[in-house]
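The data below hold one chain only, encoded as structure tokens and taken in the form predicted alone.
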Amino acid sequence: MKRLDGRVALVTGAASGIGRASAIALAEDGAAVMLSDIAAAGSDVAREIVAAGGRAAFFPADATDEAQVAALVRHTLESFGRLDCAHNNVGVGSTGVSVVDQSWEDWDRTIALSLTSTWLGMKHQIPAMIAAGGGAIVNTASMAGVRYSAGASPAYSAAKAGVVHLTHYAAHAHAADGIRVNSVSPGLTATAIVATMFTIEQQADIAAQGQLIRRAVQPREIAEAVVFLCSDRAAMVTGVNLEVCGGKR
């Protein structure tokens, strides 16, 4: 029996990278998955899951817009009847800027995408999970929110630190509702977005200097952690920030 048979999962930022890998892994383990993204490529991922024998659908939504987030959760309930698991995975940040150099516009956009989106997701997912008798939420944080990273902007570092603490807060606030809330903090991950920031050589250098396992994390490796945290095998795991980073020092 698959770990998530009969469950319904929602994944944001699902068109590529970690979100895409997470949606596919959740479906492979038996969940019906609602994918969401502002990028239309999310519909291609949903079709890929269905072609492989899974259950999936795509609903475009801006994770920083509350009305769209609310509509996404409603559509998930209308499509699959319930909500058991969620992976809030939207986030982006610039590189190569300092506290002094960071612009207001970039700060505001980064906080909205990397922190506000997580809060809005949980705000609307939690009532749906309470109605279903409980559930599990996984938020994508970052090692940049755990310790200093020269490659991350101040806004991104602050936003992801906020995701870690928001996760901890929600876990405490909703444990009595049967809802577990955890976060994953990836190290440098080999996604298309990261490829626009660092060359393959730069990625290798970063991993060699700061990690015990000296390579970039693969999106599927993050996805496997998400599936575990959503499953009953993690029934006593909540309020945890799981570092999936190759032993970043």
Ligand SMILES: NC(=O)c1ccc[n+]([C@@H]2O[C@H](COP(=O)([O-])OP(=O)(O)OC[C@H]3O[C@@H](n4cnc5c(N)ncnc54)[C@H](O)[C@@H]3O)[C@@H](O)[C@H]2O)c1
Second form
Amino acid sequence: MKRLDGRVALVTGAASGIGRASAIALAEDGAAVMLSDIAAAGSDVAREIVAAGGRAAFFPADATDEAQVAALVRHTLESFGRLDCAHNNVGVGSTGVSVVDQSWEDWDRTIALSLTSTWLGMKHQIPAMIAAGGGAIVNTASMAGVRYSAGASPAYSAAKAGVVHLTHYAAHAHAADGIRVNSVSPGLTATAIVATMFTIEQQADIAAQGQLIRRAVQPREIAEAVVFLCSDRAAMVTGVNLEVCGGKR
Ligand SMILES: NC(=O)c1ccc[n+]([C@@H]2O[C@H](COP(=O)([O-])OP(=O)(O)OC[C@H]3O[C@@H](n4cnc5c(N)ncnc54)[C@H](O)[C@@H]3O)[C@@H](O)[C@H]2O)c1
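Counterpart to the form predicted alone, namely the form predicted in complex with the ligand:
The complete assembly is shown below, putting the previous chain first.
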């Protein structure tokens, strides 16, 4: 018996990086997984899961568009009959600007992608979970939302701090509905987007300076935390922000 046998999970931003790893890990632990992304490559990940013997499908949706987010939840219910777990993972990490240099356009886009998408996801997932008798939500925050991170923009840091508190709020508001809500805060994680910002050597330097465990986090290591928080092994864990960052110094 796997930890998530019989459960249905939804993952946003599932075409690459942490979301891809999370969708694969949830499926390996027995969940039927609805992957969503604006990138069509999400359907390749769904095919990969099915080829490995899992249950998965892909539904393209923009996580900042309410009509598309609502359609994603409806499609999940039509395809798999229920919704038990959701990983709201879409976010974008703008870098290298100060409070003074931060542009209005980047502020708006970053807040929409990294914070509004999380709220919109939960807004439509929670009623479906209540109908299923409960559920578990995991939101991707960031260590940049927990502590000052010189490389992260003010918009990104504020958006991710918002994800941490929104998670805490939703955990309180929906505990009586049988819904647990937690967040994971990755440290620097070796995904393709990070590779466009930092060389492998720079990633190793950042990890060595800022962490107790002196290497970048692997996407699968975030995914393992997501699976745990979605599973009944975390039955008494809610409102928590789990830092998966090799221990901040
Ligand atoms: N990689 C890191 O070091 C790191 C650290 C802390 C937090 N995070 C957070 O983890 C999450 C995933 O990051 P990643 O490194 O895997 O990035 P990634 O770029 O590899 O994955 C993000 C995915 O989101 C999708 N996406 C973008 N905009 C979307 C939209 N509007 N609607 C639907 N999908 C959309 C992209 O197509 C992509 O597949 C983000 O929230 C990010 O802020 C990452």
